[in-house]
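The form predicted alone is given below as one chain in structure tokens.
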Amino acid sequence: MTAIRIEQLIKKYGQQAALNIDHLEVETGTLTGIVGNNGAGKTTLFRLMLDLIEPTGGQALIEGKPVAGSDHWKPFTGSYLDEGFLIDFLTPEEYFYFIGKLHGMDPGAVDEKLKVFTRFTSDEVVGQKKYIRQLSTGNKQKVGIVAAMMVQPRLLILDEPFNYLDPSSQIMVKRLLKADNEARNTTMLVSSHNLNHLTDICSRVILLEKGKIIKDLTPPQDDLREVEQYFSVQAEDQGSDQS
């Protein structure tokens, strides 16, 4: 079954294409990851099936229905993208109440469903009695993270989850993705700057550039060598750019 198909998806700001996707499609519970360097079009390509930002041209469906301007797809679907997903002024307690309640969680289900995620928060954010606000930027992410994964969806999307966050961590959060995928089957799309990250984890690797995917890879039966070779290339490039 298709979970997510893209169709001639575009976003433009003036005559510059952020993304340009003719077709993609992403099949239940496969855990995917999105990689590619700033400004490929990672988080416009999840604002868009996210209907935070609207389309130039094309759609965006969610088992079977176009996501723009519908809430079908809400109810099963958890996300965290950046901070901005966050309400700063309440305490990780309160906002994962909150988050819980819009997914007809009581506290005591959401209590239950935190004790999943007690060894990645550590005592660093849940009892602080801090807002969301004073905690650091890798805190953040981390409840970014488990607010999303708590209420169990059968789509999760997430930008960049590793960033901002130490080695051990990052390992949690790998550990954490692929557990509950195998377990529950869940479709993932996941975005990262750091290839191996992705290939630690996930059945599907795309590679975007300039808004456009330039590779579609299945680790480990597919050679990622090239893929390396590719962000080598560019770094190279952008060394003689500035030599």
Contents of the next structure:
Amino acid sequence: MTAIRIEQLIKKYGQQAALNIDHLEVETGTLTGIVGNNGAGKTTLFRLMLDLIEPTGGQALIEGKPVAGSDHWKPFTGSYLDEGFLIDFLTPEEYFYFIGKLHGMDPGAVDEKLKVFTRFTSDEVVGQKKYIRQLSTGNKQKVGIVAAMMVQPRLLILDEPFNYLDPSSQIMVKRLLKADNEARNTTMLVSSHNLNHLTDICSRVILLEKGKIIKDLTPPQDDLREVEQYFSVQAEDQGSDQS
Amino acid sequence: MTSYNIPKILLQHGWLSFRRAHYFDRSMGVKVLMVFVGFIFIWYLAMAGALLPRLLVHVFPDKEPHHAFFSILLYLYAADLVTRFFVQSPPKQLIVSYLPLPVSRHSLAGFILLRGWFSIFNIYLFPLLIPLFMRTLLFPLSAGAFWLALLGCFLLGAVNHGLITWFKTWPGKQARIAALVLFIAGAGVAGGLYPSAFMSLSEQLGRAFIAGNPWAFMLPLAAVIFLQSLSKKGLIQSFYDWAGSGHTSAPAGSSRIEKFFARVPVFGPYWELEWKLIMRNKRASGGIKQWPLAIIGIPLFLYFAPGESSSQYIYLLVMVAGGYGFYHLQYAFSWESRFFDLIASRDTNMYRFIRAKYYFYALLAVLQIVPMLILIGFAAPNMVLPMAGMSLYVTGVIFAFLFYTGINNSTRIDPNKRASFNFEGTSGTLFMTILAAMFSVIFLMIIAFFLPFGMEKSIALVTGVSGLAFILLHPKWLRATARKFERKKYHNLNKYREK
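For the form predicted in complex with the partner chain instead of the form predicted alone, what are the coordinates?
Zooming out: every chain and molecule, the one shown earlier first.
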């Protein structure tokens, strides 16, 4: 079954196309990684999928229905893109309870769901009597990831979840994502600059460049060294331009 | 960089931070409007200063006008102290980025103290004092008396400045709150229980100023120096707090009000969030903390005010009759601008969100207006009906107007940035919206004029009926607001994201 379908989705800022995807389908239960350089269009794609920006053309569909101007996808979609998803004057617990309430969960149920993330938050997030605005960037990132995952969504969208995290936490995020994907068949879209993180967990990796899909690979059948080579060539080209 | 240059560099940075502040980053139209409003404010003060001698002669017929003014001088500066207590803040937000740099803490503390003097609170009374002293001292007495009186008043303001700076920079919040409350209470009790003695002391001080008595100047000057040195010591210790190492004082769910709001069916999560937004952010909480003062202050003002008719104070009534919501809803949805992506991508219906917001501020208005009306019943019984009518008008018509037009204000604001004067969130549209809201009552007064019930009852009737109609029809205009928000959603979300 198709969880996400994108049809001729275009987002332009002035004459500049930030995203131009002709067609993309993501099957239910797929853990898909989106990789690309800065400005490749990863965050733009996610914002369009969450109906946070207006497409210039085309549409994104979740479970067969268009996202734009509709709320049908919200009850089963968890997402964290950046600090704009955090309510910085709440404590992490209050934030989790608030998100829980929006998804019909009482505090007891939220506490129960949070147990899965105890090691990940490692006593630095919950019970600190600190507001989110007082947390370190890494701990804010953890709060956002936990809030997106704890509601057990059918679709999870995370933008650069490995950023700002220490190596142990990065490994834990990967484990949490993999476990949730396998246990509940969650459809996941995860972006990262780091190809290694995505190859560890993703069953599909999409390479975006200048708003377009230039490679769509399914490891381990496809060799991801091809993508690595692509980035190396890009880096060399940029280096020679500068020199 | 030698330490010799640091105070100069800090001052240059202070000037740049002022010059590049948000309120200068406006269109020419808004700047002109702001200058115009500033001039109106100064004009009002100057007119008050010019007319005050006539009023003083009327109230104190056996005294010279300047002696009469001096007898209330200490009351004036006590009121100034209370105003500063709520509104004036030291420029400490400038400092955090300098703490890790090789700049001595003494230099930083000195810079903050010096920068603190460039505050509007140290000059705002002069547009009133200068014309007053020109009429009562410069022409009847001498230029020397005029300048000495101004110098004396400046020193009294400086003592208040010193007290507030010490209060707001000294670590150990409870001790300083206790000290300042004791000071204000002591002055209040002295002025309230022994008004003649207090007024006599005040008059003697004023006379000492114009007589050039050195002690009258030395004592406040010594107090200022003492308070500034105390402040410097406190400032150096406070740096740690400013660097953000402090924990929150209120742990999660500790407030009974939060728990009460959380239990409200349907709107509970939104009300709880709204309350926390207000109480945990400087800019939002600054307004609500002034409300207890307004509940007492407005009836007191109406008691002492010379006018008989509510139409004389109609704009004041508009500003206070909607409670805290009138202030807060001017920025409508910008309060949530920093996390609107979350709201937009979660399972929240915009109509329910806006309805929860309206009910919340209508409830706050009721909680604030009812005790105020009871006190007005004692202080100025003729104002009860107009005030009640105006409350319905503001919570009905004006709130609807603020909600609907508020969608056009898509400015991102940081609710924790500044305690007062939210210039960051001010736009030309907002400015015109507030002017339109204020002037809308003129039409009501015209209608009331033609009704056969007398002006007071007619104003109450017109405002009350129109307000009630909007309150009863609120689902319709709230739905229209939600639809408008959906239409402007992408534009507003883009603006909210702009840092």
